Amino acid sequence: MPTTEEIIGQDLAHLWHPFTQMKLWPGEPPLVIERAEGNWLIDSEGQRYFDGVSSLWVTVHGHNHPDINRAIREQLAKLDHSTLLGLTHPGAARLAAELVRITPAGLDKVFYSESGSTAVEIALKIAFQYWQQAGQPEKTGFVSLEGAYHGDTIGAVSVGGMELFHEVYGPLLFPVYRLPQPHCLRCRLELSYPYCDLACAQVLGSILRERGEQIAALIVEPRVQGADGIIVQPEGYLTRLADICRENDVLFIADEVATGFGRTGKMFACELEDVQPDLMALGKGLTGGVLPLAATLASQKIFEAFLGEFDEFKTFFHGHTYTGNPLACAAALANLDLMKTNQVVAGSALAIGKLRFGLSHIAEMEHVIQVRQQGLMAGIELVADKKNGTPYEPGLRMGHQVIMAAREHGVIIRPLGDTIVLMPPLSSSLEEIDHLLSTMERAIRQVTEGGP
């Protein structure tokens, strides 16, 4: 068994980590996660840490849940992998039927892939090709939000709106129409909710009145823009966007990769406002956070535009080697069964309430300018001067300092700049939520106020 030092040595010599400045990585120091129990990660030295970010927003029932592990073992004994090109298998068919059953009405067809980025890429391609084959080939454009994050493939980056992540790839991207971010703390339109009448959403109407005949679809992260700092949209915003799309014959794409599977207090964030999208991208929590699997759901109307004789070439020419992998489908089916049997979404209400109560105290801290929460998704934004809204200098890495302080007290989280993201598993106990909150308050005070 290699030692911690040997593992770190191999890591530093050969491994390139995502979203990580590798020049600074050796000084973290790197933490070697070796195993997990429930909602806790355990490092190679035996130290335990609460998984406060659900291992990048994916863990639903905790780690190593016996029912999901059993389902994978049973599937492994039957079939490890088989392509969906020209074949099918029971797990892929059963899971597709279950996803159609639990998602908003009107989503009837399921296309599998392996990550949220590819699920979004597929939705964009389907939307584009749909109009080419539906008699309106001029509808080629897309609308998205400022501050959007939809993944890291080229199409997903094109509709993304985070300059820090995306600006360098500008020459590779296709142009997109942008809506102002619905960020009520920093309204681009200099208005105040609810007196604004959702003017930021009304911008979509202006764009579509002028160029609607050229627009294929709007893509939006429903209710919460995750990667830009957990920006929670005001009540009614999502409904307004969906209504404007319907009125102007523009497809509505819901990117529920981060918000799906109970993370917002409903199975899907669209349910918070009873919105029915034309296309929906799913990932992250689909397998309970165990294996890579994603899905893009489409309406029957969209699907039928791809039907035709072989020589009409209306086929959706897209696919992945591991599309609908049987092991991943088995994990997803076990995950959904657990969510139903244990009433996980409804049962998370107490944890959501506990988190909200604790965050209300953190919001009063000297260097916390705003706390944003939707369900078990929360962001704590830090600033140098709360009264004037003055941010910290980026080079101070205050968010990073806070998460490193939290690690000393047994919690693993990850910041988005100087916004601290809390994303506990849906299976978190009230005691674990208390531990997360008390650790966060202690770490923020330690870093921003020089407290103990």
Ligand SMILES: Cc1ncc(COP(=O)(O)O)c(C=O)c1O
Second form
Amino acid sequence: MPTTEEIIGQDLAHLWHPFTQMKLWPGEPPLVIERAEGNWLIDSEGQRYFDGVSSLWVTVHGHNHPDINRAIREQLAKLDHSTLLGLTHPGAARLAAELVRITPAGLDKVFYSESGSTAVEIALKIAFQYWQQAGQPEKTGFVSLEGAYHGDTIGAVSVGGMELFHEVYGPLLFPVYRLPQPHCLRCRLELSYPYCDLACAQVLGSILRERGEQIAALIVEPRVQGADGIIVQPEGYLTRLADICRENDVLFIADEVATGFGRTGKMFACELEDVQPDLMALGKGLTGGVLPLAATLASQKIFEAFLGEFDEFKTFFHGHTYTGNPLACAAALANLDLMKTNQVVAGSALAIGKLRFGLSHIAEMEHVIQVRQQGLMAGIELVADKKNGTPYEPGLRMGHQVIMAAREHGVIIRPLGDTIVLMPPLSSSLEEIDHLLSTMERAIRQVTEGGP
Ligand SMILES: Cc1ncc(COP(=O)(O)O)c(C=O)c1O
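The block above covers the form predicted on its own; next, return the form predicted in complex with the named molecule.
Complete assembly follows, chain above in first position.
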């Protein structure tokens, strides 16, 4: 076995980490995560940490769940990989049927890929090509939200709206119409909910009334814009967007990559407002957080626009080498079985309530301007001056300091700027939620108030 120092040496010499300023990386030698048990990660020195970020928002039943592991092993004994180009396999077919069954009504077909970004990319391409083949080829534009995050491939970045991540790629991106971010704390329209009558959603109506014939689709993260800091949309916002899309014959794409599979308290966030999208992107929790698999679901009507004789070339010319990998499908099926058998979504209500109660105390802290929560997704936003809402200087990296302090106390989390994100696994016990909350309070106090 290599020593911790040897692993870190190889890492520092050769590894380029995602979303990481590599100049600073050697200054904070990384934890080497070697094992996991349930909701806990264990490093190479045997230290245990609660996985408060669900290993980047994916873990549903905890790590190394025996049922998911067994399903993968059994699949491995039969078929490791086979392509879906020209062939099929039992797991891909069964999982497609299961996804159609559990997602909102009107989604009938499943197209697999490997990451949330590719699921979104596929949704955008399908929406574009749909209109080309449905007799309205001028409908080529997209509408998305300020502060949106849909992944890192170029199409997903085009509809993304996080300047920090996306601005540099400007010349490579296609233009997109943007809606003001539905963020009531800092309303771009300087209105207040509910008296605003969701004016930020009505902007979509104005755009579509003027240019609807040129717009293919709206894409939105339903209910929660995750990566911009867990921005929870006001009640009714999603329904309003869906209604406006329907009235104007524009497709509604729900990016449920982060919110899907019970994360928001419902199986899918669209259920919170009974919204039925035309296209839906899924990823992250689809395999319970074990293997990379993503899916784009489409309505029958969209699918039919791609049907034709061979030489009409209406085919969706898209597909990845590992599309619908049998091991990943087996993991996803085991995940969905577990979710059903253990009633995981309904069962998460207690943990959600506990989190809400604990966060209401954290919201009172001197440097916490807002806590935002939907289900088991939460953001704690830190500011230098709560009264005036003055943020900290970015160079202070307060969010980063807080997560490093939390690590010392046995919790792994990640910040988004100065918003601390809490994303515990759905399988978290009430004691584990308690540990997460008390550690957060302690770490925030330590960093922002110089407490113990
Ligand atoms: C809403 C949303 N869409 C898409 C993605 C991209 O997923 P992936 O990182 O698997 O490509 C993410 C990732 O966080 C996401 O939150």
